[in-house]
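Given as structure tokens, the chain that follows is alone and in the form predicted alone.
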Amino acid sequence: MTMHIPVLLDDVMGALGDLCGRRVIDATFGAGGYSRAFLNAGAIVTAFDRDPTVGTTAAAIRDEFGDRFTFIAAPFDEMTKLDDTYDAIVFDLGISSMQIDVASRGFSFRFDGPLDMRMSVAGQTAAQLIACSTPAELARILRDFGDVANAGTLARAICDAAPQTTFQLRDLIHRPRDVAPVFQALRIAVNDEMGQLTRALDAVPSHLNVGGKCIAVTFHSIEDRIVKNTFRDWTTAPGDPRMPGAMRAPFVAIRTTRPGADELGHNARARSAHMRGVIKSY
């Protein structure tokens, strides 16, 4: 299995600054790389993940860092239920290598396995989603979440074939350039990834302390667009800033960064990543 390497970790740590004694939400625990870095810097971390396979890693970090680490086995939009406020909220979005490299999880077209794609290992699988969708519904998924150009034709072929494995689905897609977008679109739909992200971002302002930071690392244009537009709205002052008494924006933007040549050289997963961030003003 490929080792999971946290993307843009140095940039995230640099943007967060001094974390000693700070309360941080790691919204996407995954393999624990970000949580461990925050804890090593002295932070008090609350981490979320809906994937039950990360429990062993979370337990090991809890054993090492004790009460400074809390793990919540739930989707990150469950932060809406938290009563506390925090000094930082960090999202490392997308899919982790530990999910995509396991054939039985059904995320990857590189391995033959059941057409599953569930991050939580519960609920409707990708195969079941296809079976329950009309061609029009599936075409919308392919267009909205994969930007697939021939979505209507491909959706009809997929619905007719009702694939049960990753290779069966892959072999239905005649244009190689459409394979990754189709798998991405189904994964996003199965896991309601954009709904999760939107709900979690909506909860950020009320869960950040003044001066607190929200950082998001994105990997594809759809999630990046949601983050970018949300952060733009937060950092735009209401009314005309040239007018007397104009309100200032509730957030200030942190400079967007991309992976450098060194990181790209040892971590191919970083090639599409963006780090965006904001600081709460009041």
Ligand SMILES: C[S@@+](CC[C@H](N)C(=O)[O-])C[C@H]1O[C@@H](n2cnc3c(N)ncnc32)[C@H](O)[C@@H]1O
Second form
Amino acid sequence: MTMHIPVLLDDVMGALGDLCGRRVIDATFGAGGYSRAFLNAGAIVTAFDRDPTVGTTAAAIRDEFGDRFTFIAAPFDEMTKLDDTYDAIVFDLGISSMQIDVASRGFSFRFDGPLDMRMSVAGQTAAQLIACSTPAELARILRDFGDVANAGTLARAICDAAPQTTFQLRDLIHRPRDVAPVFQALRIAVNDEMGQLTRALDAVPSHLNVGGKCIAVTFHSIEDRIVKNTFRDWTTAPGDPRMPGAMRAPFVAIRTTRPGADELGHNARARSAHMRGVIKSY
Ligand SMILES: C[S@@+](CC[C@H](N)C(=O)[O-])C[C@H]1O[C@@H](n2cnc3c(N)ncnc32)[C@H](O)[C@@H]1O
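Could you drop in the structure for the form predicted together with this ligand? We only have the form predicted alone so far.
Below: every chain and molecule of the assembly, starting with the one above.
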């Protein structure tokens, strides 16, 4: 089984500070690397993941840490339904090694498998999304979520061929530099990743305690732009004029971090990662 190495975990822990007795949402449980670190630091953790295959790992962590750990098998935009407030909400976005490195999940152009790409293993697969899309709709997906330059021509070829496997799709893409962006764009569309992120970020301010932190680790420019712009809006809003200078906006920014040479040397997934964070002022 592929091992998932958590990205930027030391930086996330450093940004969160003392977690003893703190209530933390781990929005993206994955292999549980972040949740385990939060629990080892004394936090009370509520974790989300929409991928049912992580259930066994979540159960093992529950056995180890008891009722300090709660797992919610659902997309993280369901945090809007939580009544409590928290001291930290953490997103480690994108897909895990267990998803990208398993051929049958259909996420990767490196392995031949069904053109699936569903994190939740439910709903419309990538092959079905292509079959249901017009060339114009598919071109918009390729452009918006992959910055693919010749999106119109490529979308027409993909719609005509109706690929059913990852290799069938890969072989339709003539320019090697378009392969990864096309796969990324379809994955984002199949999983409504930008809708999920936007709705969850909308829920963050009302679910954080004063002094609470929101940290997001992003892996591509499209999700990073959403996080960056949202955090910028929160930290530059006119806010409360009765508060002292730096605290006047509803949030204060935490320094943005990128993986260092050391981390890049042992974890290729860290390549494009950014960690951004904010602290709720009042
Ligand atoms: C990069 S991995 C997280 C790895 C984790 N931090 C660790 O240390 O093991 C991302 C995980 O988030 C999950 N995920 C992505 N988007 C999600 C969403 N909208 N709702 C719930 N889970 C999501 C994926 O299924 C995947 O398991």
